[in-house]
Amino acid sequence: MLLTITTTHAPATDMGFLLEKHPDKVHEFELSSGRATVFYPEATPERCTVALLLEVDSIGLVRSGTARQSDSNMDQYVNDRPYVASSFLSVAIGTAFRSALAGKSRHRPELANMAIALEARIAVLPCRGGEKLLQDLFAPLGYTTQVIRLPLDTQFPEWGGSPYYSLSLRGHVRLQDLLRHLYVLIPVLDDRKHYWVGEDEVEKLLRQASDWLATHPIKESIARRYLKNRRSLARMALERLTVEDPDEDSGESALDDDTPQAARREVELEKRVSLQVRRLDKVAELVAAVGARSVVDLGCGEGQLLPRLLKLPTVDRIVGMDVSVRALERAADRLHLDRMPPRQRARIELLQGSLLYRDQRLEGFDLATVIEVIEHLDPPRLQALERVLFEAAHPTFVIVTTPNSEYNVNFQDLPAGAFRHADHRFEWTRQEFQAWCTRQAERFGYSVEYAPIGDEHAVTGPPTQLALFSRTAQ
């Protein structure tokens, strides 16, 4: 079975950095099902293609006891497993492209977080639901799909089509997202998943799909198929898919069935003090106070700050930027962009892009907001953000908020030493945050002042800490 991924991102040979596989070499991996080989059929600055070839050893699987037992002993040896994309290919992706699947690139970390032009082709894919099912699975994820049904036998066209398809996916996405989609959805189409499905498969599904499955139109079907129609496991997975969606009017944090579990815990912890609402209100208050006329919200997510900025008559231009296409789509829904009056619509724009890569679109703003973002970044990526934000974009004002780790002891449901969100890479004390802010101010020509957000504790301080950077005269 064969999977190819092609990019025209310039230089296209950056694919080697993303996959940590040199284009001039052939890379082989021994698997329980056979052998996986990664190679590059083409690698030029204009176009680069990587191929993952999986050779399944059917006889070896039967002898090892891995093959699925059936009523026919011959079926163990004669089947479609060596020729079609199946759960075996999903395992091969996880092994051969492990670092890319995790969103890591040692030599080009900023590249791993960029959306680039990608095209994936699967030569033979089983799908008894037909072309409609393939479209229902991949189109909501933003891909342009091309589906070709393969004939049952080319020598006997009257026999009609087979249950096998050739699939092409085109999109402007992160490589990590493409691999995660394939990793989960290929087994969804495979009704002969080769390994035992238990609760550990629920964890695997949530690990690879929690950031996109929650909003997928057929998430129930995906969860059920992935978990081999074990409905109790599917219910368990769906119950844990939730998305942070605070209710703007009530001031309370509303939780729906689309919120990731880690975000749900953070919302529940902070709900008692309406911390999210206070954060957003404080930021909007400062935007008005400094008189900013143009604002860019970096890492805007689902656009929770943007409605508040629209209410400020002094702000003429508002831009929300995020790396997640899905989050931006939800932001557009939140803002009702399709029904917004023309004059109002002209004030706001949503951009897809990485906060870790220099982007001319970020230049020229009066103010940039970075709300609850920095704690999600590993140190090397945080260093990249510092240069992008303070040096390249260099707005007149910058507002940064982040949790105050000293306050965590006041959350009774949070275990000692744990972070508020499972994706946080760090949570700083007030001293650590102010030390970081001072370094950035000195490096890039800013002054900085601090403000608490939330009810302050006499010893541990506020739950959230805020820094307002003001560019000094050059």
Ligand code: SAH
Second form
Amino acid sequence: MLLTITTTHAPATDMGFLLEKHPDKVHEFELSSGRATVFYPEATPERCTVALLLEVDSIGLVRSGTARQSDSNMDQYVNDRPYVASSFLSVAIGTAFRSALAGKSRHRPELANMAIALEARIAVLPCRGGEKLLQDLFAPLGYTTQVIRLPLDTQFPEWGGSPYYSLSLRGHVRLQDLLRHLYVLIPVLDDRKHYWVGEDEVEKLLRQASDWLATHPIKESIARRYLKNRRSLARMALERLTVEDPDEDSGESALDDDTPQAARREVELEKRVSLQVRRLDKVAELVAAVGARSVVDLGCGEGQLLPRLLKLPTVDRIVGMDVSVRALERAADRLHLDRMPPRQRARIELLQGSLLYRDQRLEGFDLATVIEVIEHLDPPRLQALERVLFEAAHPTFVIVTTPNSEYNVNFQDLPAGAFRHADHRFEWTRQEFQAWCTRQAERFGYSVEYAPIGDEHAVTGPPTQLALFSRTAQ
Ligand code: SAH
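Now the other one: the form predicted together with the ligand, given that the block above is the form predicted alone.
Full complex below, order starting with the chain above.
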């Protein structure tokens, strides 16, 4: 598969500085999907073109287990992957053009921040949505598109067109923006998924699209397709793209008008520290405050809380538990468990188990965290969790967080009455949550305190609510 980018911005050979790749050389990169080669078919002061050629190794993909598990045997080997632009091309862009994608250029920093005349061509792009989808994706970003539908078979024109297109995008943009648009939108057109899409992909999407996707007219569809229809992830990404607190922007900007755009973006991004980050920071802060030495994170998911617990020197035993083996595999990867120094490794353990069944492995902890988990359980199952957690595991402290449904009206993209995640079985108001907490505290001998997480809205309260239970009876 082939991507070329051409500039006529004089001197055009400065493209070499922008990409940090010398135009006279051929540059090669080994990727898990195959080999990427960067070269310049033309490099004159008037016009310079860089080509990124990706040769996908279908057999290598099958051997390495990167091919999709559900592909039939034949499909794994015989498919269009080597020829068409897919998410593998994004990976290649991320590797071969890493510094340019981040807007960095050692020798031409001003040029990296300048909109210049650029044209990108993708030789073969699969697009079941046809020319209209290509227009809808790229035109709002300011590109003039030229789309040519490729025939199904050149020898039999009567068979009509294929779902493959050759695309040219022309615009006056910064190179980093063009690369970021391609990085996100090529996988949007790629119907197959070649990797497990997890929360890391949300991070990547936000990193590459935080400033342009929020105002894109079809941002929902882009987020959903990029995250391969994992609706809960798409919702999470959109939640984080829209400003977390609608009031947050009313404050005076700390930046004056001539602050460079990149710095401005960074500050803007930092202003929107994600709710998830705040939630986990708050939980870690409470774990430290009560002086817990052993902590079990129930429904740990991909293990985002665990690194924060590892950072607390007072905690010497950490267990992450989840019902999902896949989530635990992701957690082990994220934590680099296999490469962890032995003393660290001895502090942490991942367990597969269910919160709905009594489990001796969960007993004897100072503290249990149940972060954004209860709302995933059907009410009758919640009753099972209550006994497993408060009666059988019976830790000294319990921290529970859950969305505050009153806050939902502040999310512009959330239809009235809808839940924040497709998998939520309920979302509670502050009163409902506190009524549940008081009942558990009375039944099982705990006292309970509440804390808000995220910026509190005067009427609806905070986006997330937290309860800290402390055991009063033995
Ligand atoms: N606590 C994590 C993940 C929240 S998502 C975080 O804040 O990032 C909810 C998690 O609960 C998922 O990982 C899901 O697999 C897990 N879960 C759902 N039902 C469960 C059950 N019965 N037992 C254990 N974990 C469960």
